[in-house]
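Quick heads-up: it's one chain on its own, the form predicted alone, in structure tokens.
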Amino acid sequence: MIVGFGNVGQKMAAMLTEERDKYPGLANLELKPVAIFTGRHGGLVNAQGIDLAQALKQYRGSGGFPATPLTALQALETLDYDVLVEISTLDIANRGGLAMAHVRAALDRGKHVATANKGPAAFAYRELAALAEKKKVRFLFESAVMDGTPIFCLGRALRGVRVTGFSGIFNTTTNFVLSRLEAGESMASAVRTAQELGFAEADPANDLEGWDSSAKTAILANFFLDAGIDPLRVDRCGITGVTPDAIARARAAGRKIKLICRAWREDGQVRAEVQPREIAGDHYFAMINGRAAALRLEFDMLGPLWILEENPDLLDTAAGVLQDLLAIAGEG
């Protein structure tokens, strides 16, 4: 069952059915949808499987689909399904919102869960993780963090060794709106360029008042740190109040300012934060510009490792759900 059918989704449908021949590591993933639902624009059911293609095809001539009788959380408590596919919108307001519900609803019932919303694992992680445990069921979110790079896949890799605090910048919105304010331009107009380019919202609150970032942050500390935190416990601060004379100091002390995001345990304790700090021009922080992310992750028995993602798109957020479901299927 999909839940969501935004980009993302549309994208992942592609890359499915019209796209397919363009990636051979798909070839033994076979989905058949009994239902997809979409925030505002309806929804499909057919127990005896939805045609992923011909639905693509009709949502984009129509712009949506009919209304259901079922909402998504009556479908997931009814109908019979394997694996959950959610990647409806992030929702901080309401502490992850319906997607939570989604989540736990299918897991509830032992079905699997693959999910690029953050709010499940960033506001009950260590919950849901359990329920899935018990219920012999695998809950993923390789596309919740840093979209399809595989962060998740490398902690669960690690044998005996220990994360013991990680650093990064997650946000696309907040690094390409500071690169172009050390170009010169306008926040206002900065992120009205990356709403043109199509990865910022066209509410882009969220990114730059430091609450997606806070997300990500929750997610990694609850999965390397064991933190049991979410959002609302990270010490947040957006880039809102970053000023072109900020801005321009920074840039003649030969430094950037970027919104840097950690997670260390202190005092037995972990602590989180999302902050615009000033780099060392020569630090790898500072070099990360545009879309670009980063993901620098400490060790008990290993030095720091660096993981860097250079222009995400939609690409890579859909190959983040499709790697979750080869896992799920057995193929990864």
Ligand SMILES: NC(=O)c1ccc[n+]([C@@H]2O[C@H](COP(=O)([O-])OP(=O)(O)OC[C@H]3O[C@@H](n4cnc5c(N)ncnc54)[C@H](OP(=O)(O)O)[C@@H]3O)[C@@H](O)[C@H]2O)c1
Second form
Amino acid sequence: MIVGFGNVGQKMAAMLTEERDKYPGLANLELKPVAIFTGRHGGLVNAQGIDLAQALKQYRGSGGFPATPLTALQALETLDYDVLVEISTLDIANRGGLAMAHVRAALDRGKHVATANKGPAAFAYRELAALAEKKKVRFLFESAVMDGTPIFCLGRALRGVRVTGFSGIFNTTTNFVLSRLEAGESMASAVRTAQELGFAEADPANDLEGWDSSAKTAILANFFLDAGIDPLRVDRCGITGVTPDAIARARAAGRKIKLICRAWREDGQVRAEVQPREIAGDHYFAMINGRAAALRLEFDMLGPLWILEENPDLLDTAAGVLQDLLAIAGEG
Ligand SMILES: NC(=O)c1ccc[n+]([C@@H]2O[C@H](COP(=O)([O-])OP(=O)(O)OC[C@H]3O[C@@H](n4cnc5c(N)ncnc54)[C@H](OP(=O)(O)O)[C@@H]3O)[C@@H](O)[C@H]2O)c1
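Mind giving me the form predicted together with this ligand, seeing as the form predicted alone was just shown?
Below, the chain from earlier opens the complete complex, with every other chain and molecule after it.
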């Protein structure tokens, strides 16, 4: 069952249908949705399976689906399906919002979950991971941080090695805006450019005020450090207070300002923060410009490991969800 059919849902559908020949790794993945739901653009329900190519054509052609008698939550609680693909809108203000109920309902019925929505793992990782374990199903969210970059499956592949902390630059919009500020552009103009290029939200507050970064930091801290925290417990400051003067002063000193996300253990507790920081010009973080993202993992028995992501787009996000589905299908 697919809940959310926006950018990610439609890209995933396109990859599995009209673009399929480009991705031989998807050859064994046959997805037969029994329902597709949106928020305000109707849905489709068909117990025999929905033709994804037709559904995509219908959505594009008529700008939506017909109204459905069931809500997504009612369908998740009553219909027959194997996997929930939760790709609805992130709702930070309501602690994950309906997506939490969707994921909880699916796991509770012993259904696997693959989600790119940050809400569930950011607000209730411990509870949902425990529920998935109890029901012997997977709760996977590879695209929730750094799109399809294999971070969580890397974590699951570690044997005996413990992550002791991490730092990173996770939010494309803020990193892009900071790079533009350095080049002398104003905050308003840089945000407008990010919107025109299609990766900043119409309301960019979640990004600029650090909420998106806090959600990703909470997910990583929950997954790697068993922090049991949520985005509200991340010590958060966005970039709205970063002035052109501060950028110019940093540049004059050969430094850069970046929105750095961190989590570490201190006095038996996990601390997490998202803060604009001045970075030395020769630090790896100083080279993460524009739309790039980076994660530095620290371990007890390995040296630090860097994962850099260059200019991710929708393909990466959809690919992450498909990786989760392949893992659920037993292909990885
Ligand atoms: N885009 C990316 O590159 C990216 C990267 C990483 C993670 N993500 C996450 O992936 C998710 C999907 O992203 P997106 O870019 O596809 O978002 P999007 O284009 O805004 O699409 C969201 C979809 O969710 C639907 N929806 C909203 N509330 C719903 C509800 N209560 N029940 C059922 N459907 C609902 C929307 O329907 P309506 O249009 O009818 O409201 C829409 O179809 C988000 O959580 C996002 O944070 C996205």
